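Below you'll find only one chain, the form predicted on its own, shown as structure tokens.
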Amino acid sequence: MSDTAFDLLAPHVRSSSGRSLWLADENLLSAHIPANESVVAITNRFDLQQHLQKQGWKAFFSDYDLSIIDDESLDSVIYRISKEKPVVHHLINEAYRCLKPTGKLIIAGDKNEGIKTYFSKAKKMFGSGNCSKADKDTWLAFLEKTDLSTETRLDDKQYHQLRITASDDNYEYQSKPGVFGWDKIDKGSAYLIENLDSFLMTLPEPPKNVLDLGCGYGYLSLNLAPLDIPITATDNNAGALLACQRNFDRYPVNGRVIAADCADGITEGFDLIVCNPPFHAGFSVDGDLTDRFLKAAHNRLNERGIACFVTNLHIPIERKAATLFHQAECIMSNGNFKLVRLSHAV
């Protein structure tokens, strides 16, 4: 898929020179761009940085943790602006304090991504920049650091901080911006957690172990640990697999985190699988990912075990799931989610 603010970008990725840092938070896993030697990438998605590594650029995988980079120590920062708000401000923060005396910072979004506004903010702080319209809705904007003595940082909302976000009976959620859903329970995870005895009985036999695709901050797996089996947890975004760990440390679950991109590298058959599968990818909806978590499951799944999807109603996941199971059947629905069973067996 293309971005059309990326594009902007593209370019300077590619002729950038010194030491520069392109901050990679957008999905470019059809983009093809030669590695420059002079460019180190940072993203937060693990997906994207095997991408990227298999490309050969110098690419690593990490929460937007950028205490690697030296303060003053990069002649540019090139970033396509992310979704969230305190993502932005803290990566804006970071790009000059790691930037160079007139080094520059390069970014591209959105009018309605708030591309103007952050470019006003981001110059009060680095004393100088333009900006200019490529289309409609989508700006590219240079900014230079010739401010030296400011003291004002973006709000970021402690964008590094995991706290807790949200509650119910049974636990507290640790999490923190940059995770989808961060700051709320999913009603769709938690609609099918509510249900999760009508998947259980169907079952031949208890499950051995459990699979959380698209884990998330571990919500599905925190509600699935009292059934007392090996719980294996897994994501593509750096701060969901972050808090996951931290709510698995707070308590007793009997399971593991992993970074994966829809279970990729995960060997091992299962007997139960949950997924509340993200229909985004980047800045755009991706009707192909509920087709590679479809695929996860089906890969995944022992022959006698069951898969349970949650996803908005308007998502055909009963005919996707068609050729890959012998049984894809909605057991309920509530109006804006339905359940939907998923089976090996005849």
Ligand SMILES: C[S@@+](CC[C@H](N)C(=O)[O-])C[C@H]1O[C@@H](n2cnc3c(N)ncnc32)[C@H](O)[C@@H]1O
Second form
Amino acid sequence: MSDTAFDLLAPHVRSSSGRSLWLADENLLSAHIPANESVVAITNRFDLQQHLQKQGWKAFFSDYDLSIIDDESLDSVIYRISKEKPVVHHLINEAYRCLKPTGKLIIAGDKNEGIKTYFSKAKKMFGSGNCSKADKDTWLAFLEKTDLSTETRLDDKQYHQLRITASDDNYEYQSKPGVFGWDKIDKGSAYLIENLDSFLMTLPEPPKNVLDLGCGYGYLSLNLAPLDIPITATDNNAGALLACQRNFDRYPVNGRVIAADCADGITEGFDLIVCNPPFHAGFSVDGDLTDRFLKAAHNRLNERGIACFVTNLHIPIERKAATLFHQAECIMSNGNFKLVRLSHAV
Ligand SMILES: C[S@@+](CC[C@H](N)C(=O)[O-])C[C@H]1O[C@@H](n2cnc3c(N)ncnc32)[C@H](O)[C@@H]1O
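Follow the form predicted on its own with the form predicted together with the named molecule, if you could.
Entire complex below, previous chain first.
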């Protein structure tokens, strides 16, 4: 999937000289850019870091923790803006800190993602810059750090701070900006937990372990803790893994939190799998991602186990799952979401 905004930045990533930083986000998995020795890449997506490392890039996986980069040490920072405002603000603030005087921040994005507003705010901080229209939706902007004494910082909602963002009768959930639905309980996931017993009663015996596929800050895992079986929680997003680990430590939960792309690298089998799959990858609706989550559930599910998926009603999950599982059945729906039970057993 090509992304016009990233296409505008690609030549700069390719040809950058001096010391440069590429903040990699969103739809870049299809991009094949030869490694550039002057450029270090930092991404909060595990799949992207693996992908870039395979292509020879010096690529780091973290929750955009730029503390590994010294103040005023970079000549340029290249960044295709993210979807979430606190993430963008955090990275513009950090770019300002890391850039040398007259260093350049190069950003691109779409009008409806707020690129022009980000540009104006960044220009106030940096001192100078220009922004040009590449097509009817997409803009490319260059900022130059000429104001060296500005006190302005954009509101990043204390980006790195884990804090209680939601609670219910049983738990307080800690999370942070940059994590899927970070400041709320997802309604689909809550629906799955409310009806967990309807799934569990169909198991031939109590489950001995559980996999939370795409765990986010760990809502499903925490609510499975009363089963008192080992929980494996896995996600692709660095912030989600930090938040989930924090929630596991606080209660504590009998489990482990693992960075993985659709459970790749996890070899164990599970009696119970729970999943609220993403259907957005970066800026696009990605049917393939749903397929990959189903495939992961298929590969990791024990012979007599069950996988419990919750999705929006319009996702044809039963049809997609039919080729992988003996049974793929919607057991319940509520007008917005459906609960789908998948099993290998006949
Ligand atoms: C709809 S959210 C569900 C989060 C959490 N389970 C909940 O119920 O609140 C989907 C999760 O899948 C994660 N995700 C997206 N792509 C992934 C991938 N390739 N591998 C693993 N996890 C991924 C996202 O980071 C997000 O946390």
